[in-house]
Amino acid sequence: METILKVKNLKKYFGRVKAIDGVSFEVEKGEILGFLGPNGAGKTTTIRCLLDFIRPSNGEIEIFGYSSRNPDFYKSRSKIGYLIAGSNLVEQWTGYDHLSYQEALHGESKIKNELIKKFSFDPKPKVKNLSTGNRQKLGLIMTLMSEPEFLVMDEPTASLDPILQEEFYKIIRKLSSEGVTVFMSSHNLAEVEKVCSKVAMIKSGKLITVQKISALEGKKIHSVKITFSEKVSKDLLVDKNTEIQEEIPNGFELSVKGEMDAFIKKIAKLKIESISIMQANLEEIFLEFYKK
């Protein structure tokens, strides 16, 4: 598999503030990587380094074989489409003006009108009269219309209604199937679970984990709600893999890591009144990583 993006020990310091502190990961052709983290984690700084808007303090970024350490790094930009928070739009220009400008830079777009239709965007009004959602639509159309090989997007579905979010997911999945590589930051864990093939989690400038979504889904964390017909001490239940989340009447809500066999054997001798077991979703797994 061809590797499109390589990030090696990336660091970006602003004085004493370590915005990014030794981040390393790779993204292969056709992958959709979800870049997760809370505000201030280093997501936007990482994206600005990828796009060469700011220079790293240390480390290396390689995109399409071009290294950030070499003068020809700018050549990778011709294959990249990007959407960043607070994209500069010209208030006095219409949507048509912006799209025409993109075509002047990248050539006539074969899919411009199709994107306008898919995002239900009216390109006639001036930007100063557009809502936040319509500004986001314009930014997405400008990003996608030149059919780049690598997409870098910061919170791409922000301000979009749920129907248009689903339309965006369809577009991204189709592009991925055609070999387009996608790097997208998001706060929306349901979104990442739905559309991404891989996830990278960052906190306080450090990478917590990079894993395939399928591998995360395989992490064994179960939520268990159990009640007993007689009083049971929580000491009989708690161990290194079992944690009490809440005490409820006649029982407990538990978080159980790993395979359930050991837990089931442990409670088999107890007088159980009711029990429900649910596997954790990506959000619960994500929070478990953050606790570490």
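If you superpose the two forms and keep the largest set of C-alpha atoms that fall within 1.5 Å, you have the rigid core. Numbering follows the first chain given and starts at 1. This is a predicted model, so every value here is computed, not measured. Compared with the form predicted together with the partner chain:
In the core-superposed comparison between these two forms, the C-alpha atom of residue 243 has shifted by at least 2 angstroms. Comparing the forms between these two forms, the C-alpha position of residue 229 differs by 2 angstroms or more, with the core used for superposition.
Relative to the superposed rigid core, the position of the CA of residue 268 differs between these two forms by 2 Å or more.
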The other form holds:
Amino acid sequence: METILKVKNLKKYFGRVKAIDGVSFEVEKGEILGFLGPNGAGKTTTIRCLLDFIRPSNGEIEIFGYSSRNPDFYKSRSKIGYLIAGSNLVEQWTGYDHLSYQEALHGESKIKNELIKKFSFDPKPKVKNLSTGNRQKLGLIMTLMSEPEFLVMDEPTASLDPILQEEFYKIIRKLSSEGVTVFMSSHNLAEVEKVCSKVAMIKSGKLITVQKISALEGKKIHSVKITFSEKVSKDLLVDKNTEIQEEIPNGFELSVKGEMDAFIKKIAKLKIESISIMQANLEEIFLEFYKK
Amino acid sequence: MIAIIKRALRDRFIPFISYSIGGIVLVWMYIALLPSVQQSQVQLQDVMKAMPEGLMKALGVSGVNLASLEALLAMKQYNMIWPLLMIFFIVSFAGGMIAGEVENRTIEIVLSSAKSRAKIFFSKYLSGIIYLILFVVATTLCAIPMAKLYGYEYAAPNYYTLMYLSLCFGLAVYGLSILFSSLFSSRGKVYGISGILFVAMYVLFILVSLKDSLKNLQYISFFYYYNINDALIHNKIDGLSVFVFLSIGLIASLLALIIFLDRDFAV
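Return one more block: the form predicted together with the partner chain, after the form predicted on its own shown previously.
What follows is the whole complex; the chain from before opens it.
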């Protein structure tokens, strides 16, 4: 598999603030990597480093073999489509102005009109007269019109309505199947679960995990709601894999990490009144990571 | 590169046209006023005699025959109004070009293309130079056809000398403005710092003209080197002025490039 993006021990400090602190990960050709994290985690800073808007304090980025340490790093952007946020478009320009300028910078587009039609976008009004959703549409058209091999997007579906979000997911999946690599940041777990093949989680500038979505889903965390017909001390249940979430009448709500076998054997000795066991969804797995 | 230059020129066409027309209209107004100025020359000379010699020098009217078109334009237009017009235009242009785009993040559009930072800088820089040259040429040489139109006597070579001096002055102002624009991330800061700098230079120039004890400070003001009387009335240009203006313009532009190549574009 060809590696499109390699991030090695990336650090970006703003004075004493460590916006990114030793982040390393790779993205293979055709993958859709969801870059997840809360506000201020370092997602946008990482993206800005990828595009060379800001310079790393340390570490290295390699995109299509071009290293951020070399002066020809900018050439990597000939294959990158970066999603400009709707608020970062020029208010006085029309949609056409943006699209023409994009063509002047990236070369003539064969699919510009097709994209305009697909997104039902009117390029005649000035950007200052466009709604937030329409600005986002314009940004997406600008990103996709040069048919890039690598898409970098910071919260791409923010301010798109659900129908357009679905249209966007379809486009991204189709592009990925054609070999286009995607790096997208998001707060939205459901979105990442739906569209991404891999997820990287970042918190306070440090990468917590990089996993295939399928592997993450396989992380065994179970929510167990159990009541007993006898008085049971919580100390009997708690161990390194089992935590009490809440005490309920005659029982507990627990989260159990890892295999259930040991837990089942432990409670088998007790007088159980009722029990329900549910596998955690991606959101709970995500929150579990952030607790660390 | 051409695309970036074209876009920058297009975006700032209206301010360019407005400032240029403003400069031309003022010249036209003073040219139209020449007959009445000539008629009231005796009274004007009396008023001027009553003014301090230093201030007269600062205003560029010391020992000048106000009856000539060149003297009138030097005193009324090119001594103060034109430099202010040029500074406003150039500072607003340069401030919007980098700092302004960083401030509203529209610089991401060009930075996300496969163009090197050096190319982006030079494209933006060149667009400023193009408008600076056009502005200077339009607002200095416009006096020649107008004088011809009104049938006044004029010394054409003097206007070319004025144009060269003004262009050098403009390049120094542009160099410093683009340096501030490259350094800061908000156009307000560029306008503020440039404004303070150029106003301080002008005030210093006036103070030095009035107070002999401050004479050594005159060399740090651009307005000392921008000797309009010599250029427009006597058709002379001081080599030191050209050297100072071009050196400052060049050094400031190089510093702006170095900063642009290495800075973070984030607010």
